[in-house]
Every structure is written in structure tokens, then in C-alpha cells.
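One chain is shown next in C-alpha cells, namely the form predicted on its own.
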Amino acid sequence: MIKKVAILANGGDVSGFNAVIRAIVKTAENNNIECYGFIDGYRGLLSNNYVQLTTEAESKASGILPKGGSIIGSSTNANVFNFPVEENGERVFKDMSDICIENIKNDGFDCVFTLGGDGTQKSARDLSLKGINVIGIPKTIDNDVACTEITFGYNTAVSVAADAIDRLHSTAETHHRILVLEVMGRYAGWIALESAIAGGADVALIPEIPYDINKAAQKIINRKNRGKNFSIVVVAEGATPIGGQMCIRGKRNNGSGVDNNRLGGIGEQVAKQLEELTGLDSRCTVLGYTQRGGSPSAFDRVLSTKYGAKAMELAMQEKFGVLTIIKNGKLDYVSLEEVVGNNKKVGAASGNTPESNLRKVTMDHDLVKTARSIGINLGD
């Protein structure tokens, strides 16, 4: 029987963190078990920070539906498995996943909710081989995460990227100009692919086409030759023209176990070549963490309080090591095996990497099939 759970929000931030913490709380108070979050996520559990969350008027978990951001935090970058600490005034990373659950056995909690992407769910199921009940839920703007057709936050990053290519039309059409927006998504083009297509863009270049940017120049010239002398082009931060490299910002040091890219660039590279080519006047947006911050959509709500009330549902069930999903357009929940795939070393890195699970963009894909059919131009 379960009477006390723990929630911690890992990764990047998204609108919907608190949805879902809402969510998983008041199904828990309906239940008569108490709730529990860790503070900043894995790093919490490690240092075995938490507090109680109850939808009391004076709780932290009062009133939190439309709010941006996670109560209780969220890292980055933290995978337990192989850990930065300091010994002997020296960085090293070391396995330490025997004191979370350590942390975990002697609060009592009898179930742990990761929120979070792949990397999140990666570490999940590597402690649920270590004997900890865990359940996932998928959170992510790059929409990425294997097995489920859409993660809470995903809406929220599209509807941000579309309101902004509604305003740079007008700005690309008053002064004649070649307006690339840049948006997040990583090794994953959903978000500029959809974005584009609710903007009306006029070419999206997605990771998972290498492109040719004498193609995305044509349609612009085109467009030029039929008295349109501006366009709109979306690119997505890992769009890698054939033949060529990602554009990578930088690199952290944070251990094997997780992606160290920072990705970021192409936009300006992409706007510098489309003016060569075409003679127009090219400027780059970056859309950045707007994208996830801010108050989620009311699609993003209702997703995550679904996924909350799903999550705590399975925990009564006793349904561990799962993923919460949707499938075919309904509630449902795989295993977390299934989730990582072939990535199966525990303490492994979830990104890009030949193991890896991620969902992708494919070439059959609605998406794909809409953007084309009406004009959109893919670099190909």
C-alpha cells in the first residue's frame, strides 16, 4: 500500500512543471498519501533535500497551475551515476547512486516521480535495477522523448516560436528583409518543423534533414522573382548542412553520463549565407529560453495534469519502472526498458549518441508530408 511518494523535476525547465507537481499532489490528497518533492532535482536526492507539498492554502503547492518554472527546482547535468565531486582539490565524477537510495529507503518514500526527458528517464531506470519503485513522466520542449507522441512542454516552446514568427513578419516585409529564427530542440526538429508550419515560414531546416543551402536560397529567390521580397526561415539549433558540422557553442566538462554539447550558432551562419545568395538583407533571431520559461499553454495544462493524475494512478496500481505516455491519443504507460533501448549500461549518456533513444522527426511523418505540400522548403 502506498503512503508516501517524492517528485523531483530534472533537466531543463519547461511550462508544465508545476502542472504535473499539481496534479500528483492533489490525486495523492485524495488518496490519503503524503507528498514530498526533492529540492533541485537529482541533486536533491543526493543531498537528500526535500519538503512536503500539500495544495493548503499556505503550501508551496497552492496555486501553482499557470506558474512558469518548478517549485521545487530542477538541474541539469546531474547524473548520479557518474557524479562531479571534489577530492583532493582535484574534479573527479564517481558512481553515486548508493547514497540516493540509501536516501531514499530511510525517508520511507515508496515511490519516486522523475519529470524529466531522456536523460531523466535514462537514470531512472537505472535505479529501478537498484531496487527503487520509480515512475516517469515525459517533459521536454524537443519532444524527444521515445515512446510517447507528445511530452508536457512541447506545446508551450511551439506556441512561443509561432507568436514570435507572427511578429517577424511584419518587420521581414516592412524592410524587404530574410528573417531566420533559431529555436531550440536539440538533435530533434519538432519544434521548428510545427512552428514553421503555424507560422507560415517559408523554409524550416530540421536535424534530421541535412541540408543544402543553395535549395533554401532558390525558394527564397523565387519568392523574390514573384514580387515577394522577404522571407521567413526557421532552423532548428542541431540543423547540419550535408557534408557538414553541427555548430556546437561550446563544450561543459560534466562527466560522461550526460550530453555536453551546448549547442547554438546556426542561425547567424544560415542568415549570413542566405544573403550572400540571395541579396537580400538577412537578420538572425535566437529564440532562446523563452521558449521554456513563462506560463504554460492551456494544451500544456491539461497534458500535464493528465500525465500527474496517470503517474500517481500507476503508483497505487503498483506499477513501477514505467513511463507515463500517450498513445494513439489516450493515457498509457511502457516500460522503462523499452524507453532507453538499446542504451542499456547503467550510468550510460542518454543524448547523442548511437544508443541512444531519442524520437525523432521521420521522413513519414504528418509534419513532414503537411510542410511540403504546402511549399514549405526543407533544404533538400
Second form
Amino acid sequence: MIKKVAILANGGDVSGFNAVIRAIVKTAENNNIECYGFIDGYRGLLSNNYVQLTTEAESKASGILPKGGSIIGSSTNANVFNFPVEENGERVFKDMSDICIENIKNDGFDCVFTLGGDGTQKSARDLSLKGINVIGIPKTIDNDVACTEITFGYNTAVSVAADAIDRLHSTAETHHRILVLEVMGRYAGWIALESAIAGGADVALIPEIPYDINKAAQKIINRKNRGKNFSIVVVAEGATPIGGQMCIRGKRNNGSGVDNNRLGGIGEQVAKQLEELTGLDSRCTVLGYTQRGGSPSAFDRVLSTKYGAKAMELAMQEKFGVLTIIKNGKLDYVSLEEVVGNNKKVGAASGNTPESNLRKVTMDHDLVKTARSIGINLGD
Ligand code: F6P
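Switching forms now, from the form predicted on its own to the form predicted in complex with 6-O-phosphono-beta-D-fructofuranose (F6P), please provide the structure.
Full assembly next; the chain just shown is listed first.
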């Protein structure tokens, strides 16, 4: 019988973190289980910094369903198996996981819920191999966690992007311009593709389909020839021209993480080329962090609540070392071993390595077929 559990939220934030936390806390309370939250993800686990979470009015976890961010913080680039520490004035990377394991055992946590993406779940898998009971919940706006059809936070990001496209439409039409919207998603084109369909864009460029800018320009010229002097182009930050490179704006995580690339800049590049090729005035908008902030959509509130309640249910059944997923539209779970795929090596690089099992857009996906059917140009 489990009595005491802890939650940690890790990686880039999304709308829906708090809805998951709330669902875990409520389900725990209904079953007389104490619930705690580590502050700032794996960093809190390492420093043993946690707070109790209840639904009492004075608790941090009260009234949080519609709230953006994470009430217990989150940290990016906190791989406890390869953690940056100062030693003799030098920065070195060390395996600190034994401290985390001691903290969990000493304080008697029967299960740790890891809310996060690829890297977070890789570390969760590694902790489970060292004997810790973990249950993962798939989070990221990028929707690229393996084995699940959808991650929490993604739907809100798509809604924000679709709303932006609506707003760009009216100004594009008024000024006879091409308006390019650069959206997030890292190495996956889910946000770009789905928001392009939701917003009625004319072109969508995604990392999974290296693009020929001439094909996108031709689509816009065809529209112009039919009297439509404006076009909307959605570009995923990871989109790449055929034979070209991904646009890297700089380094993130002080250059110390596994995947340090800070993507960005492809939207400006595409806007400039399209202006030259079509003769239409062209502008770029980078949507950025608005995709991650603010209140979750109704869909994400429900998905997050389902994930949180399911995770707590699995903990009560003592089914550990798993990730809650949606499969064929239904709640389910899968082993973390399956989620990490070929990224098997314990402790080493975690998240977005060549061995990572990221879920990308496939050419037979309904979204690709639908986009093509209605004439959205995918740059090919
Ligand atoms: O993974 C979520 C995400 O928002 C990506 O879409 C984006 O490339 C990245 O995080 C940005 O990371 P950071 O918060 O380090 O700038």
C-alpha cells in the first residue's frame, strides 16, 4: 500500500502542468495518500527541496486548474546523472543520482511522478533501474514524446498559434502581404502542421519535409494570379531547406545540456526569400514563448486531469516504471523502457540524442494527408 508520493515537473513549461498536479493531489487525497512536490524539477530532488501539496485553501495546490506555469517550478537541463558542479574552480559533470535516491528513500516516498518530455522520462527510466518507483506523464508543447498520441500542453500551443494565424490573416489581407509565422516544435512539425490547418494557412514548412522554397513561392504566385494578394505561411522552427541546415540562433542551457541548440531564424529567412520570389511584401512574426504560457485550453485541462488521475491510479496498483499515454484515443500506459527506445545507456546523454525515440510527423499521418487534400503547400 502506498502512503506518500511526490511530483516533479521538469523541462520547458507548458500550460497544463498545474492541472496534472491538481489531479494527482486530488486522487491522492481521496485515497488517504500524502502528496508532495519537489521544487524546480530534478533540481529539487537533488537538493531535497519539497513542499506538501493539498487541496486546502492555504495550500499551493488550491485553485490551480486554469493557472499557467507550474506551482512547483520546473527546470530545464537538470540531468541528475550528468549534473554540472564546481570542483576546484572548474565546471565538471557528475552523476548525482545516488543523492536523489537517498533523498527519496530517506523521506519515504513510495512513488515519484515525473512530468516531462523525452529527457525527463529518460532520467525517470534510469532512476527506475536504480530501484525507484517512478511513473512518467508526457509533457511538451512539441508533442514529440514516443508511444503516446498526445502530450499535455500541445493543444494549448496549437490554439495559441491558430489564434495568431487568424490575427495575421486580417492584416495580411489588408496590406496584400505574405505573413510568415514561426512556431516552436524543435525537431517535430506537429504545432506548425496542426495550427496551419486550424488557421487556414496556405503553406506549412515542417522539419520532417525538407522544403523547396520555389514550391512554396509557386503556391503563393498561383493565389496571386487568382486575385488573392496575400498568403499565410507557417514555419516550424526546425524546418530545413532541401540540402540546407537547420537555423540555430545560439546556445541554450549555457551550452551545458545535451541538446544545446537554440533554434530560430528560419521564419525571417523564408519571408525574405518569398518576397524576392513572389514580389509581394513579406513580414515574419515569431510566436515564441506565448505558446507555452497562460491558461490551458479546455482540452488540455481535461487531458492533464486524465493523465494525473491515471498516474495516481497506476501508483495505487503498484505499476511502476511506466508512462501514462493515450493510445487509440484511450488512456493507457507503457513501460519507460519502450519510451526511451534505443537510448538505453544509463546516465549518459539524456534527451534529444541521436538515439532518442522522438515522435515525429509521419507522411501517412492524417494531418499530412488532410493538409495536402485541401491544398496547403508543404514545400515539396
Ligand atoms: O521543448 C519545448 C520548447 O519550447 C521548444 O519548442 C523550443 O525549441 C525550446 O523548448 C526552447 O527552449 P528554451 O526554453 O531553452 O528556450
